[in-house]
Amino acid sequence: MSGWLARGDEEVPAAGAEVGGWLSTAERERLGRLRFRKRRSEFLLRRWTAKHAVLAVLGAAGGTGEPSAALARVAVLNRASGAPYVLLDGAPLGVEVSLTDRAGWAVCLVGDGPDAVGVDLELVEPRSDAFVADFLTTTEASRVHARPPGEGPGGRSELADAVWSAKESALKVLGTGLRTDTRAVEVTLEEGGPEVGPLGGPGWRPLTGRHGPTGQVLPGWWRRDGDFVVTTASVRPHDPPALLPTSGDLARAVPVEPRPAEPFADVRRRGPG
């Protein structure tokens, strides 16, 4: 696994004249078809984050003031399923990427080959009993309810959100996203003492997702960074992702106002993008 990178939306150039400089032609066309401000902001944040991650992997990393031409060389497009893929100077990059955003921050995971990878970012926040019953398996729900209430390390909210996040990462690897019943994947988190992360925050800990209908095992990693949890998944075992140069410090990130509530049916239709 090559690495991961986080960026916040406060650094993304406003959707004005500057946007034309760092987006590819195809990305500008896609942006022009997005009508709602929230969707445009998410689109720009994800592209900004992915482009910096790819450039960091290629050894072309710089600060937020990177020349627009370098960013424009990287095009982040979407397959019919919604999953992202990357072109460099119009040609396939040869590695898989996965994108996620939440509360004004985005994360890009860059793989080291053609196998699918998945990443998901979630706020650690309370989940209702109805949510746990509807979207977690019976075994997962029992583990959540056995935890003490609260959003701190080891608390009920952290476990519920980490399990939910790991399901999203696994479903991205499977190529279905939330169009599939989340209970089709059962997640087991390993919760031994975390190592210190690259910026002093908690390090990665292993997780396993098992797809019930096929028996496929999807190994991955999870971590707690401040108010967020991040999870990854892949087709085969891999080392914990390395933090890429120019990443923001997610452990110290301040979440922005959470996005407005939306019916779960709408979330399912959004796909794994």
Ligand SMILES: CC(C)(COP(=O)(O)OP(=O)(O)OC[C@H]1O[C@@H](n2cnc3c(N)ncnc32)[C@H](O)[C@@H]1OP(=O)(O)O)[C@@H](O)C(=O)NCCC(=O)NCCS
Contents of the next structure:
Amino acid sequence: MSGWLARGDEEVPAAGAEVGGWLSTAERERLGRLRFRKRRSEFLLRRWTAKHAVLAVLGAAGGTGEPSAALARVAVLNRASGAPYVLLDGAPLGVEVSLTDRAGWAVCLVGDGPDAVGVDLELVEPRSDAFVADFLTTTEASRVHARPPGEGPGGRSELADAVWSAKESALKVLGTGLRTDTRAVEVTLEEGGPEVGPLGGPGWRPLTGRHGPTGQVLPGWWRRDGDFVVTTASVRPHDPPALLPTSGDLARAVPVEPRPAEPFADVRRRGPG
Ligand SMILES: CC(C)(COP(=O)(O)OP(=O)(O)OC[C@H]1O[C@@H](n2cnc3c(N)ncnc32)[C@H](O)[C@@H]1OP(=O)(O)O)[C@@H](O)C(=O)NCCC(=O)NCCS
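Can you switch from the form predicted alone and show the form predicted in complex with the named molecule instead?
Expanding to the full complex; the earlier chain stays at the top.
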């Protein structure tokens, strides 16, 4: 696994008429089809993060002031399934990536070859009993209910959100996303033992996803960073992802409440004052 990188919403150039210098033509076209301000912001944040991750892997990373021209060389497009792929100067890069965002932060995972990879970022927040019953397997649910309530490390929310996140990572590897029943993948997190990885803050711990209908095993990693949990998955065992240069510090990130899902046009029409 090549690496992962996190970036925050506040550094992304504001969406508006001026946006686009750092996007490829195809990305600008997709942005143009997104009418809701929240969707536009999330799309831009995921592209901003993925482009910096790819440039970091290529050894071409600068800081947050990466020239627009360098960022625009990297195009992060989508297959018909929705799964992302990367072009560099219009040619396939030859490595898989996965993208995710939550509460004003995004993460990109860059694989080290053609194997599909999955990453998912979640805020550690309370999940209802109904959520746990509907989306987790009975084994996962009983592990969650065995935990003390709360959002702290080792608490019920952390486990519920990490299991949910690992399912999303696994379903991204399978390329189906939530078209597949989340209970088709059973997740086991390794919670005790030493943390793995030379990274700042808490390190990665192993997890395993098992797709029940096919028996396919999807190994991955999970970590707690401040208010967030991050999970990864792939089709074969892999080293914990290294933190790429120029990543933001997710452990210190302040989650941003989602912006209202109002049409971008409405926001502009209101104007100043
Ligand atoms: C994959 C999925 C679970 C992620 O949803 P989410 O938790 O709300 O969003 P995240 O921020 O974690 O991830 C979003 C990214 O997932 C990736 N993604 C979307 N569909 C994917 C798929 N089938 N396989 C792998 N990755 C996928 C994309 O890169 C997307 O970001 P992008 O559109 O900017 O490229 C959800 O999008 C899904 O179920 N998609 C499939 C069903 C669907 O409606 N697809 C639309 C087809 S165009």
